[in-house]
Amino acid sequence: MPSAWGLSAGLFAATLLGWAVWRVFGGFPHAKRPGLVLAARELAFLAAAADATYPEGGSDLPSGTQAGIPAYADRYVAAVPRSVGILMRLLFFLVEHATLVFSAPGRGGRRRFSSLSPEQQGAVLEGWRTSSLFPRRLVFSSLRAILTMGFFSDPVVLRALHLGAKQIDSPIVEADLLYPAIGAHPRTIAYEREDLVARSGVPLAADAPLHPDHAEQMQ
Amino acid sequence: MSAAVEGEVRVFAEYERDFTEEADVVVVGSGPCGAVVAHELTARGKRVVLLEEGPPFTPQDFELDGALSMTRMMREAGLRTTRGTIIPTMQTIALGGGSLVNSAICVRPPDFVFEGWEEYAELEGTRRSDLDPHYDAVEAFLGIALTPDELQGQRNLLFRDGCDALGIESEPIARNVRGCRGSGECFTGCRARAKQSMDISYVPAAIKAGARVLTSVQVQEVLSDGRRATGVRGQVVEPFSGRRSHRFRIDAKAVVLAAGCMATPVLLQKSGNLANGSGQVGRNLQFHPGIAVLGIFPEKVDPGFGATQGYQSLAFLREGYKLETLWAPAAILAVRFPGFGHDLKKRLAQVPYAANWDAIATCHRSLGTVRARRGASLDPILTWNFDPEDAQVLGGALYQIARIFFAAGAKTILPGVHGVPDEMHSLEEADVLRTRRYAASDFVTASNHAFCTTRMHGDPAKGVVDPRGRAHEMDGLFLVDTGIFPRCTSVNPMLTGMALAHRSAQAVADEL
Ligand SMILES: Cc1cc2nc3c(=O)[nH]c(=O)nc-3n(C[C@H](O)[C@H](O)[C@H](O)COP(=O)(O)OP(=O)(O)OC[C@H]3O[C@@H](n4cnc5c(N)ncnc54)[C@H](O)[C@@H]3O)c2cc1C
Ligand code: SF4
């Protein structure tokens, strides 16, 4: 039989590693959209991480999540090899939790990130972007990449920035002879030598049409 | 199953089963430097086979994402970095390695950089005179030429401009294009079919002459019989998965290894570290790191378009150098853009009003090396040491992009250096970027630059090759990649790498 002692001893221990589980894990907000690979407490990290960085508001941009980061990050966690995805997940994380041990100023301040307010969200990454340890800087200019070309994913952001591809009709030359789109078997090859067309070596013009992709959808 | 049908190229979608071949040489790598070798040796009659480990891009296949891009088509999703000083490095894996995806810039070094390899190896036959006719028949092939001004954008132009007011000499840079339309995007895959890639003008040609192109298969061990390498074998390996398959054997009278600076001595490595008597296989590592500085100019300058990198300076080759302009996907290059919130989004919203320019060092000093992993993954082990000299002359560098950008009329530039101002608005500001004593970990820079690795060398105790790029130690075994330079070219390298290729092509030819 336990001691009485030893009992709230260990209820005492299993309370306190309870706590210390659902700072870490619980109390997330549920994703609307499950992710390809991210978890909901992920996304949610993202969501405050994209619009720490981009906040909504002071130009026509749009903020993070609006620009659709954290779905973007998912594809590109998705997309890159497993151990390289690991990284990054461990990356998010550490953000997202190395409040609870370095408190962020203010009231407060001992929350995941996710939590924090705006002023101490941005107390926070200027603490990861300016310290004087290097790899505290790689972990914020890391994070910051990932947001960053979600950011720059979103046609909204290309088109006010005047970076929207252009259309261009690839001519058709004698490689397009040769190879296949990746994955299909050479029988799916459409092209003959008299569909062979020449380039056209004419500079875009600045008001030229923009790529599908990046153009404005009409309604 | 054994196959001979000479002059075709095989996909993923072809393999059903192992099989074996036989050639007369086997080209492992279909890059710039293996992709010239591989035509050369077919228009010389000679029975070629040559293996790519990535399959080839058509327009369909390019992603117009940067980063979404990168995972396609770069080895490690592009996220490929060294030890030590930490530098992230793009290696390609498609048909046509990093000729897909670079900005076609080819430049030859002048002759102060070959009497430097000649004196540093003990070399040879390589000075820059000796190599002219091979770069004049690479140029002819590909019909290298100066950048027009009308495809340069401004982003270029702005650059000559502050080089002009400054009396700094300045030139269009030549690209291996056809047909170019200015569209900046030379990183995900050119949708005009203009650059001249590896894989829609060599290969072709290759083909077109006799060579067989197999794609998707990963060279995984060479095959040697004593002294003499015999061919290699290795496996199918699936597009973007990298999942193994069925596994392949290519028997040859010779071996000639272009699988890149990177890749090459990893396979050596595997291979039961072959031809590496010296101990040289995977040391040496050199880097041409680059550093990109963004101008903003009161006026709108649209730098979206324009030849990707359209105009260069060659006037600090010797203090160790080059200075270029510079474009690549908006999501690489914000990255570059400091800080976050509001005070972000207000200094993105000036892009449009933007130049961006880089210079590249030499960097002599800084040296790394390639291992090979435990198991069955080709990815290196890299380490590199940014020598802090070298990281000295970085800081030079910076301080004259920054002289070139208020000459031609910007009103601010973002360093995007460590420890100095985020923003500077004149040159007095920005005098401390010539002043500071660097750290290696101040700058943000990359390198895709890189060689060394099996270096040439006149001693067979401190070399892999000799000048033609023929193993010291081995028969029948050459390598052809950037790998074999003694020392960094001070300018892009591809250019080079490919007339040594065009002259290793008949060394091998005579060794048949
Ligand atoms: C983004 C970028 C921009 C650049 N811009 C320029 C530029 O404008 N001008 C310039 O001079 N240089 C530029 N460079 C550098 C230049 O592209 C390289 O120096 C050049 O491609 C090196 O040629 P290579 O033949 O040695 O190797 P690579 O081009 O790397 O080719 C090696 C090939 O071997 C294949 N391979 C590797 N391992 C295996 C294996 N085990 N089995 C089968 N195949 C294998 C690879 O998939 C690859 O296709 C750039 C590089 C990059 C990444
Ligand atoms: S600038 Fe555009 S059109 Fe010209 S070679 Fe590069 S990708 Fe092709």
Given for the second form:
Amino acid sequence: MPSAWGLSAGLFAATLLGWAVWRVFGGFPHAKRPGLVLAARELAFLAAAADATYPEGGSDLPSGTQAGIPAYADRYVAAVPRSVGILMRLLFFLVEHATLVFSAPGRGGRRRFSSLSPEQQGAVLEGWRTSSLFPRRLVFSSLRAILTMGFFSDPVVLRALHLGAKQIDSPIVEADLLYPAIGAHPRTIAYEREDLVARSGVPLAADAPLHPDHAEQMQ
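Previous: the form predicted in complex with its partner chain; requested now: the form predicted alone:
Partners and other molecules have been left off, which leaves just the chain.
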């Protein structure tokens, strides 16, 4: 017969395990779109971190989630080698749950990062940024790099900053007669010398049309 102490310890361990499983996997909002590789819980963390870094309001720029940072990070993780992707996902997991150790100020500061209030999330990230521990600052820099790349990949952000890519009609030059498209055979070169177009030498105007990928979509 197990002792009362053994039953209590087993009950405590089961409760602790259940709580840990719920903290890691439970209660996350459903993603509007399923990720390529990231789970809903990871997209929820990225959305919280994105809006804590690039909050809505206060400027003409979109917020982090409006700029599509979670989807960008999802595509990024899918594109990098598997080992790098694992490290990135561990980074997300670490910041999401490190509030158990480095808690946010205020009530409920040990909840997972994505469950904190915007003010608490900002304070947590500031704690990582200004920590006296180099590994914490390194983690913050890595996360910020991912968020920043995602933010500045958004066409809306680039248009607002007047950095949207312009539409460039590239002239046919000598090099086009020498090199085929990447991976293609030289016989596929379609241009002849009479196709050469003289370059105008006129710089691209500041109000030149944007590249279709950066142009505002008309409804």
